[in-house]
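Given next, in structure tokens, is a single chain: the form predicted on its own.
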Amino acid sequence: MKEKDILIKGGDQMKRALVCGAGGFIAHHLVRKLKKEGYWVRGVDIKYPEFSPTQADEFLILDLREYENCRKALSLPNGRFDEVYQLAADMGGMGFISWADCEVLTNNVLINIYMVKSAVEAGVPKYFYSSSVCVYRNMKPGEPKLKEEDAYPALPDNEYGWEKLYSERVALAFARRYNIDVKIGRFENCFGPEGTWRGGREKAPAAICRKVAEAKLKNLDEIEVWGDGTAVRNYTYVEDLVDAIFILMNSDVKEPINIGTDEYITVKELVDMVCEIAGKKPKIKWIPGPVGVLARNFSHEKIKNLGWTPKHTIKDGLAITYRWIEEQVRKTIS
């Protein structure tokens, strides 16, 4: 988009948002949400979205681990961005974060320090940071719900959680010293179409959908799943998550807030649900692998008090996700 277009479309009648990590799963959906809300949007990432074209008005390929690139991302020919959504991160499912400690700690900390610093320097008034419930300790099934303040005393289960907690503190430190309104959403497991579904960075719902789809389309009798199926999780459909981000960004909340549903299931129940949706019931071979924490159970009172209610059950979202992943698998074997 030409500079004159930004001058016209980025005026007083249209808010301007920068979405970092817009080549990735959640941020790609967030761009769509912001466009529906009438924003002028610039997306930035080290890659374009993989599965469908971005709806951003402008998309810049930039490595946000470099300070100068963060400044470029925030540069406009007239004025400043009204909002920054920082979702850029080097991350994936447990299969990735279980071994990529150094990459997670180095790359993500660099992005988060340089981006919030650049946002302050550019005079951005509102800043969203995507954190994670990985900041919390391990839990056992049946434990009482953890509230946001229960992240301390801190004991995250992995380095990804420690990085997220540190980056929260960076953002909040800048908020205290400078005139920037920081919002922090602690994401729980998110799933949906157009997310990574193979290659090692996919998360459990996508991996299970892929394995069941392959069993169905290749007429396989067995699939392998990490663990023993007893780990407890909840899963938030991506469109519900981006709705929550938008609601949080337009609230008066100043502290981190959990974003997730109250629908908890075991991994075995997740596998059974996908099999039912697919109409395929392969034998499940439980194998050793990086499963993560034993259980999760969080309070969602704060996000609910802002008026957010998820529109999709886990099964609703899985039905949509499975159909999309089955089509991707079909393309690879046709």
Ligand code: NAD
Second form
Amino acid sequence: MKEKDILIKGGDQMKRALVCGAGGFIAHHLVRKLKKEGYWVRGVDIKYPEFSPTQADEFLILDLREYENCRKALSLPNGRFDEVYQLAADMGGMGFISWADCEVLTNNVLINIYMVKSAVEAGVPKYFYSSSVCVYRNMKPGEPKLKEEDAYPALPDNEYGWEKLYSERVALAFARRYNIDVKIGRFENCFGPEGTWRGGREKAPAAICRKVAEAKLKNLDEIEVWGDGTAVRNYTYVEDLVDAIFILMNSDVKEPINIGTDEYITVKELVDMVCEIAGKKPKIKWIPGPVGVLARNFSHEKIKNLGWTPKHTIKDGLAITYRWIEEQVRKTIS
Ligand code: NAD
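Having seen the form predicted on its own, the form predicted together with this ligand:
The complete assembly is shown below, putting the previous chain first.
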């Protein structure tokens, strides 16, 4: 796109948003949401979205571990971005996080430091950072809810959580010193269509949908699932999560805020739900694997007080996600 087009399409009437990580799962959906809300959007990532074209007005391929590239991402011929959404990260499910600690700790710190610093230098007034509830310690089933302030004293379960907590602190320090309004969402497990579903970075709901779909389409009697099925989790459908990001960005909240639903289930219940949706009941072989924390239970008072309520139950969201993943699996075997 030429500079002239940006001047016309990204004129004074439209808010301009930069979405980092827009080739990835959540940010791809966030771009859609921002377009619906009437924004001019530039996406940036090291790759294009895998499953459907971006709706961003402009998409730049840039490695945000480089300071110069963060500056390029933020550069506009006519003024500055109104909002930056920082969702770029080297990340994946427990399978990835459990071995990629060096990559997570270096790549993501570089992205997060350079992005917020460049945003300040570019005069961006509002900045969103995608954190995670991995900043909290491990929990046992039945423990009372953890509130946002319970992230301290800090004891995250893995390096990904430590990096998220550190990057929260970086963003908050820039907000204290400079004129930038920082919002931080601590995402809980997110799932939905167009998320990674194979290759080692997929998260539990996508992995389970894939395994059940393979069992159905290849007529297999058994699937393997990590752990013993007792770990307790909640799962947020991606459209609900991007609604929450939008609400948070338009609020007065200054501190990190949990984003997730109050519907908690065990991994076994998750598997049973997927099997019921698929109409296929393979035998489950529980095998050792990187399961992560034992349980989760978080306070969602703050995000609910902003008027957010999820529109999808886990089952509603899984029905949509399973159909999409079954379609992907079908393509690989036909
Ligand atoms: P994702 O992997 O689908 O998206 C992240 C994107 O960042 C990818 O497209 C990747 O290519 C891009 N990226 C990685 N390194 C980059 C670099 N050097 N330069 C530019 N782009 C780069 O992940 P997601 O699930 O969409 O997660 C988005 C954000 O939300 C991340 O910060 C993640 O840590 C956080 N989060 C996600 C979940 C979840 O359940 N998915 C839960 C908690 C927090």
